[in-house]
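This document starts with one chain, in the form predicted on its own, laid out as structure tokens.
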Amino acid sequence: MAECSKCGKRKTVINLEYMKEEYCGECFINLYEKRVRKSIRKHGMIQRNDKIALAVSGGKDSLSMANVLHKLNLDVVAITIDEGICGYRDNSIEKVRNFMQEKEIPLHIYSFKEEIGVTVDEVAEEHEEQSCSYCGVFRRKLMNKAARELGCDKIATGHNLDDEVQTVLMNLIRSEPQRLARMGPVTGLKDHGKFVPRIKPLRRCSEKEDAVYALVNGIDFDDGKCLYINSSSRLLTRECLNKMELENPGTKFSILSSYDKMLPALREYYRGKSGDIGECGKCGEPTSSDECKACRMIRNLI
């Protein structure tokens, strides 16, 4: 094994091809955490006295994010959503519980069955090909409701560099620029009293780096895959991006930087075109129509 490019003393644990450098565990942790802190400062993700909801699933990304923000001595609580997927979520929730007990972070678990009345397993019995869509909409609604009820100012998610760049390209391919305007380091086009903004502290950390950070820190994470994952377009986009990154290291950072330069113009344009945010007539959650998407989906299941 090669010696660390930074300290020249210890053996390396990761090769950062885009930097043409290799790092030992200690130096990599410092690099990773510094990058997260820089992203938070640059994009104004967190203000003084903010209470942060950590959206944690038990995987490498969300637990790495939770570990960094915990070390920053922020006011944090953890929220885990139990979608009701037997053989998948059960194990990851246990990982979350153990981590939060160790760090003494309050943990709140919300379930689809209790809050929405249906599990993903039940949805899949009739709509297996659409289960990911139902799950995503229900999870976002429940996470927002939970964070608001807990008095949180922001929701920190574990979206990494790969996630962000994949979504950028997918929205370009689908010709959905308004979705691009709603993305970014702090999500949303317009403010609403019931909407808790989402922040992405790991958006400049790759999936590989999240895994190495978790392993070096001894974080016990769940590496299982959802039983219903069927997003072939995302998988194809991921494969193409990884191939481009392999041949031209730094491609993912370049795409993200280009997107960040376009984001202010996109937001200014679509703020003027987007309607006002009101409240759903059935559940009271924020929405741009009379009925939120989650309630429409629930109605379709009945």
Given for the second form:
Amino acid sequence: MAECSKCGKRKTVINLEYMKEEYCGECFINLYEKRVRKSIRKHGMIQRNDKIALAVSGGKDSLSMANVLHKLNLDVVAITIDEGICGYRDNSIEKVRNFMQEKEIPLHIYSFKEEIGVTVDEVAEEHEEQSCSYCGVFRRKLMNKAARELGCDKIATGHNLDDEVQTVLMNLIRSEPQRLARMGPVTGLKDHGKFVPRIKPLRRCSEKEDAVYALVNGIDFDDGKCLYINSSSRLLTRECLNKMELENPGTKFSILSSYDKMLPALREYYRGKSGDIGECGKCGEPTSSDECKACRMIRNLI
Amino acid sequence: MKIKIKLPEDEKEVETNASKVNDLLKELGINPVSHLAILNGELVTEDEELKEGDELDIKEVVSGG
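Switch from the form predicted on its own to the form predicted together with its partner chain and print that structure.
Now the full complex is given, and it begins with the chain already shown.
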């Protein structure tokens, strides 16, 4: 039986190759929560008196994020988006309900059908290859609207180290450096009264660490896969990165650290080049053109 | 020795000489970076030793999407 590198007593549950250490459940929880607190502090994700919208899906990432932020005694509400994916979202919403009830966190569920007028299942009937793109744009729009309606100052998402590094690489591969400027620990290039910035407290925790944190805390999460995930070009990037991480532990951290160092220069450059943020002529949501991307996409669906 | 393994898409009994979870994952071509190993119902690291009759549940940790 391997002993914990930290306490030297308990049985280990996770091998942290990039640190050349193995941790028991209890010591890992401390390490994980300390890392999340450090990310929040380092990037100024949360200010005093901020009301935080927890964007939760019921999976390991968002429920782990909600658990840590709940422990920090912040003013939080939970928002779940029901995209209308039959046989997937129904199960995870149940997990969210149970978790929020136990922690006494108010939960608000917004559905694509009611707010956007179309479900992802309906989009996929004709545009399965692009269902992830439609879903992402609709989800961000609805999340922003919901958080604003609930008086929130920030939206905390469960984006983890893997998500962040995959997105960095994908933006480089697609030659879209302006997107690199918009992402980051606190999203957004320019402020707008209707735009609620998104924060990513788990950006230095890998998806495996999120799963282990949830398991050792006894969090009942949904581990189902979205039915349309195979249409995502993210899978290849993910597989390549995991191979690189196996051969060279710490690769993902190195990529993220390099990106963080470049981010201020990227933001400075693209802030000067991007137009001012106004409001969509149709729905009133913040956008840099006359019509927001979600409204444009809806128009193309009709 | 014989080990009963449960994979994300399959459940089977394998004959192996692997002494540790990590060796078995290598045999199966599974990357430990993106998988959890649950041995006889308990979360373990890849360094855990295997013995005859063990039941190993291998879970992929992919984000839901």
